[in-house]
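Just one chain is shown here, as structure tokens, and it is the form predicted alone.
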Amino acid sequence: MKLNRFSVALAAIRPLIGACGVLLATTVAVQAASDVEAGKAASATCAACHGATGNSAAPMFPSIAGQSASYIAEQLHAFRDGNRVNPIMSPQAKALTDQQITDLAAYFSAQTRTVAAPSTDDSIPGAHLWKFGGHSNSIAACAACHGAQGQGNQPAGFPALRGLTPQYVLESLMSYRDEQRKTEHANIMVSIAKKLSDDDMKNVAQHIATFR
């Protein structure tokens, strides 16, 4: 029985292992060609929603400070190319050159993420999904890619989630489930989100809100 459970769990994370090498190579390439100071200069228009250092004060806008450079660049390219659609971000990204995207990614990646007011209202089911996965081990633990406290995995390009609001996390999971994002990371998350119920998503989002 233990062997069978291990085999199922391994099958759940195998796609994540394969994607890790691709994302690592992307991270190295982004860092090699970046200019942090140029990214800081280009970030002036980003500050209104994401904060001057990438720490957002508004629940509908994500904090991007300390996010992996490869992930930020991937998302900006997706917004610009129409693989991820947002009424605010899409027109902003369309005005960016490849170099500006690389520089912005490097700048925000170099910033320190802060969590102003972590929630004290946790979710036990959400904590279990985060730490151990679920649905008979068909869903890998969220912590396997995003870290025990949602700090992410910069070398592999898996995003940091600590500091994101339940509202933003829930909307993101629903977007993945509805296949509204078409990126390397989305390919991983779509398969996971499709197995989550609405309650699963709310519970995980609430647990993420407790990270400091």
Second form
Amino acid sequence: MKLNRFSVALAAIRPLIGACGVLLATTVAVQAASDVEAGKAASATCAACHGATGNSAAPMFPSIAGQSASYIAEQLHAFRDGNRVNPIMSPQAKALTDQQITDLAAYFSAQTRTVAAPSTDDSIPGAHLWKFGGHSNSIAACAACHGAQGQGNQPAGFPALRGLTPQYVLESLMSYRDEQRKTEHANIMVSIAKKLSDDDMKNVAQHIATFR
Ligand code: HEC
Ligand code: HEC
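Let's compare: the form predicted alone is above, so bring in the form predicted together with heme C (HEC).
Below: every chain and molecule of the assembly, starting with the one above.
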């Protein structure tokens, strides 16, 4: 949440930066850069699983490169505080300070997400659900929040999904359905996931894997 307010504040002062000239602009730029640098230094332990730039090579580790900073920070707080539990990831977040979480979120959100091998095996019902949602059970179109190609919506904090494996997406959707992810914004997905059948989840996960 801190980051959200920071972004809002930044947006609000941006016109001022222009008006006040180079000095203020430089100060703001230097502060932002030092966050990313500190985050880079702290990210060494993350690299083993998520890749040095946050592009993971293994299907069970989600890519976090280019993810919205507010989303990354919210998940790290949740892992640290026990509101999202995973036997591999939770211990990684236990010792992080608020400042380290802010810096790590800044670093990984500034990296470029790459999708090494998009799937060519699409799912027609999955693509339909993604683009149009479900008519009979009023499921909102996933694309409305996550973007046409799963690129996410950084300002809104809706996570990018491109590059996430079907295995990870499926597990995430099931965790929402079972109310195991308890972040501040998880309820948006909980209400959606409760309306999805197992087949819906598999189909949409297969479609997400085709995004490049
Ligand atoms: C030993 C492997 C491992 C290490 C090291 C590790 N992670 Fe993770 N991380 C995981 C796994 C596994 C998940 C998926 C957890 C789940 O399914 O709930 C995850 C999930 C995440 C997520 C949530 C991604 C999403 O899309 O919701 C973030 C953010 C994250 N890790 C950041 C970090 C950061 C920052 C570090 C370093 C401080 C780190 N991780 C170190 C294994 C690791
Ligand atoms: C109204 C906006 C909205 C819609 C519509 C929506 N999502 Fe989400 N989605 C979110 C938000 C917000 C989060 C992050 C929630 C949190 O904090 O855990 C999220 C998280 C996710 C995640 C977890 C990502 C990760 O990295 O762990 C998956 C997977 C996902 N959504 C899939 C879907 C699918 C599939 C659909 C369509 C059936 C969908 N979403 C529709 C807003 C939305």
